[in-house]
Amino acid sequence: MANTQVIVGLGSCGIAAGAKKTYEKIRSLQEAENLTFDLKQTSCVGMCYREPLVEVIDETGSYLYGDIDENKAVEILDKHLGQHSPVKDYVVQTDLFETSDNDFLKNQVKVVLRNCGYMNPESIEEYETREGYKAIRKIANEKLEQTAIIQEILDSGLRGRGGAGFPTGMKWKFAYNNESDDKYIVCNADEGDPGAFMDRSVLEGDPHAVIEGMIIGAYATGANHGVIYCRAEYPLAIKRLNIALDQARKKGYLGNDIMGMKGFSFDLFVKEGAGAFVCGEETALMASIEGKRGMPTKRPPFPAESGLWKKPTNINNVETYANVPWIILNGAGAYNKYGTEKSKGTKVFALAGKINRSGLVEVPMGMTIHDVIFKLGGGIIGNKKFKAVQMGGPSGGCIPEYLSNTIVDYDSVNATGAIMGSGGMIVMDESTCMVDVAKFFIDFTQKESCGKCTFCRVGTKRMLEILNRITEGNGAEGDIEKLEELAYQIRDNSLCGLGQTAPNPVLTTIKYFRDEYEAHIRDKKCPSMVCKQLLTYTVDEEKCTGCMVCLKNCPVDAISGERKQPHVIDQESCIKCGLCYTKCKFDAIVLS
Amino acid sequence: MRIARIKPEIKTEDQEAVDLSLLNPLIEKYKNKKGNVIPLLQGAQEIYGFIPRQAFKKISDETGIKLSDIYGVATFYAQFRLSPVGKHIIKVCHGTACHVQNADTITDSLEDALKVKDGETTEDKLFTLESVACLGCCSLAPVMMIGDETYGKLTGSGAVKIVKDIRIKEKQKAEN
């Protein structure tokens, strides 16, 4: 009989939550007390806001614990291993009785996502027993010529996950058709939208996919280098995307004649990003692997033609190249049976914000954005109401909550103003102030704009001018019209992606949300109480102890009360800083 | 990442004190490779904690890259310092998601707790404050790392008890 697995895991976003000490806890039980199992460690299955998840699979099937600390470590291994009884209140998910998030997993269908969280991301041999590296077998076996891959990948419908939804196969040909005795295939892994982490999880979950699609697309357009270009703030992902190119390469699935195929010779290796937002514009990308400031270039000449050090080059992002392997390997129909008509396959979301299951899902193309928030998602924390939801972070637009049966796929998002951009999804309650999240978007994007164009250098922060003084009460009529000017301007005169969509969320939350941003200039109010300059502080004089903390911590000394009498802010000389509100232990401090 | 790219060099006695012969091996490997400048600037970084004044000039003079070159890759990417940090660097994190789960608020109190600016460094050079944009953790919102440790679901109390305990161990390994 086989051992009972404990298996732990082990992403970024678990060892967050203190995955490594209940992993700890649990070896150290296991030798002291000379356990029989078999301790594993996995990466993200993505329900991150029930980490740490640790999975125990004995005779009778899987079950999934999450929220688990070190003490409920040591009661599962006692209960559960010891005396063969699960502890069925920490169980999340498992097919064997009804549990709180069963639904979660049950919803979704998972291709990109087919392996993370279910093996170890570090080992070879786990990848291979889950059909890995069986698609570039396949192609070696069956003697698949480079057009009938390409072909394959065309009538998939793949189109590019990186957010702008080009088809993959077409682009694939493009370099096919470019003769050159050196041609590059390029992943971009600079996940650089706030509020999304798709990639990071693949690449920390399972890295191999992502290595097995690009060797199939170095075969396909005839590449013989490559580089995965990954940001720094990802060393996780770094550390196992280089174990397993050591693995691949010491099983021949990089290096020359790979797989018996003559003449096919082709090796990666990992480019570390130095923190650029705009490297995720594919000729920034390039121009940073060349060791150069990461400015975009004009297009054409295309990467197609001319790209890394002038040659033919491919770049696709991680999620796009995930998909790879299970397309050759499944076939065609089996892929494009899901989505809709225009938008084939499916979709990973990263769910975060005001939602009580945030974390990683993967669903068909056209499900509605209700369902992923509600259905996967598990609805808004506190019941609050939701308002509205972010999608393809800084270039990308606020979706209301009158148009959340949109369905995602390319085109339905795009229709909104919006982008499907990379997949994150940040969730909005009734507590968000839409002109606080336009402005917290052009800060970010003014920041990160390299400056190579007028529009987007100057225009941005001139709307992020605009847009502070309405914060803080000093905006005026006519305010809006300018903002939308500008918008139009930076998008039409910027030469990359960076610069075209940075007004998206302004444009949105102007179009959908005009009232709050007439609230802001006419009454000087902010209706969901988040723009401190606009708010009243007063003391709540039932629950103020008189504890004179807000008083000592008052910069201009505009609260004044004897001790154990209720304070009072002089509103003439108040600063609004919200400092007495952040101290104040008794919620004494109201805003109005 | 949300850090003002261009920093002021400060002039310290660090920026003086530094052993160039470190950056040998590294300039060795790196000489007269294709697109070597950031994996150079990176190595120097990694010994240093930032990119001296002298080095910038050492690697220029022995690899033949323009000095202006380096100097405008070093300022065009957030990752280079061209100034001494704590020894523990604190990012927190101001992605979307941390952003609408008030991530300024830890901000806020760890600038009040550790008395310095966002950018700036302790009078004890122990920690460095910076904001970053999204460390991909967006489920444990809102977020910081210090090191390679990253803490999730912070309050404004919670970070600064987290600061405050390294402070503690440090001063306990500068004791014994």
The other form holds:
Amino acid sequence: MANTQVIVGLGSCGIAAGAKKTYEKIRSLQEAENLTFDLKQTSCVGMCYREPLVEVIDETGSYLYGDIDENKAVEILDKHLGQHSPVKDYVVQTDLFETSDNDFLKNQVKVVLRNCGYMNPESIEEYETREGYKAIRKIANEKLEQTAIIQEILDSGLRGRGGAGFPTGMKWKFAYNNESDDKYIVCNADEGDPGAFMDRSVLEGDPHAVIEGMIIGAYATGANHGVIYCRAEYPLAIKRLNIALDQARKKGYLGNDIMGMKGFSFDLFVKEGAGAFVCGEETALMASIEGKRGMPTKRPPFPAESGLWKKPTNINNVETYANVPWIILNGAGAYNKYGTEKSKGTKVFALAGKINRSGLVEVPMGMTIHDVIFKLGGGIIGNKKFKAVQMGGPSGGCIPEYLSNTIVDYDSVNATGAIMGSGGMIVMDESTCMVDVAKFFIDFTQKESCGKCTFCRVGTKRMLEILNRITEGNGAEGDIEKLEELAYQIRDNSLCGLGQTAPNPVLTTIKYFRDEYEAHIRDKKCPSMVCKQLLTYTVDEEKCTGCMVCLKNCPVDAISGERKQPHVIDQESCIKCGLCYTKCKFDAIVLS
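The form predicted alone, contrasted with the form predicted in complex with the partner chain above:
This part shows the chain on its own.
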């Protein structure tokens, strides 16, 4: 047992699922029984749907256990470590035999997530054993020129993973060409969409990869100051970032004359943001770092010319920087062998919604959306029909099932009306109301609007009002056309990306699911039976036993009837709360 390792996933998702209790239980048993295995922590391995996760590595191999609470942890210690008999029923991944979860990992290509879940994120030594900081050493030892590094990034085809997909090497070149004694390099870790879950997981699981990517970017562009802008709602990511920064300084990866490269001095700090969605936009982000209200400004000048504190500034997001050390170490050719002609490498997605395997996945560009959902995600919960997927975060678009063979590629996704964004992928099934979905996302973007642009501030509010009317049964002919007109005006006249993309959920749901809008407006019906005010509750007289449960639970006395006689619901009094539907044990309440 002396060489055995027990590793517990302590990312935010794991902790939320109870992993901290599992870890403490294992540690208490280890101390009480004087067990000699090595207890470690790691972060999210991506299998969020199986948290808490515990990995056991012994002389026979590696076993990743899923859904491990305190009781199961005791059983694993007893049987696997004590009796040398792995508990196969709990194993979700191993190289020794097939499991039902094998497809989740085997169809992925991990570049950004190469270390997440496989090392202690608070140990710089473990990062170094996994080729960490080897890329910056290569630059120092081979005396690589700044222009050579920028060319390598250009040749790799790496595009910004924050949403717009602008070529990273081109961005670096612009910053490099701008001569100044002071330059800044910034990491945007503040995207407020589901993709931010990806950013948070990378910062929690592999902070040194992002730091190393920023060091390389700083050297290539000539920057001497760096900032990681991270929302304060990610305390574990911030904690691990600061631990990693202290370790990197002590090892000489940050500071003066880094790795013996005379004249290359660089350090960075973490700036905690207030979590405003608009601060994902680079000019609003820089304003926030400077202590101003996070509001976008007109461009030009672009950040590469005049950015943070009026100095040339390069901004990329977490996923972009995490790619960089791998590219420098393995070469542009190794990276761009993955992907399509215009979209190279891999892309990380946060899979969520009505899907069996929710979590974090990294796939090669060019894989179809259908394969991501059904091969990695395991298909739809309860074998329901797949209806649509929303991509790109709150301002992304909805892609219908018949377009699910669209490949993961910037241009292909954009052609559907959706956007790649920073990696959100929300899966919807047949029970999803697309009008309600559009309302949900417009409600979010309307609240997150900074208010600077009239079109965004007022336009999204008017769209939300129309959508509320439609879902409440008060929609009128012409509402769809009003939504489209407002959407185009907001898209074309807003200053920043928030306003320009905010109408996407509405435009795509109208484009692909117009019949649902028409049913809400003309028939006063919600086909998916989601919109509360459009539902009708009636009693099936043949099934009703007159048990009076529904009558007693109705909060407004809208149900009448005698015991053992069929009951009746007064439609004028009914507030459509649904209590009768949920309380009836005989399926006598009909929902239509």
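If you superpose the two forms and keep the largest set of C-alpha atoms that fall within 1.5 Å, you have the rigid core. Numbering follows the first chain given and starts at 1. Model, not experiment: these values are computed from the prediction.
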task: Would you say whether Lys576 is displaced between these two forms, judging by a C-alpha shift of 2 Å or more on the superposed rigid core?
output: yes
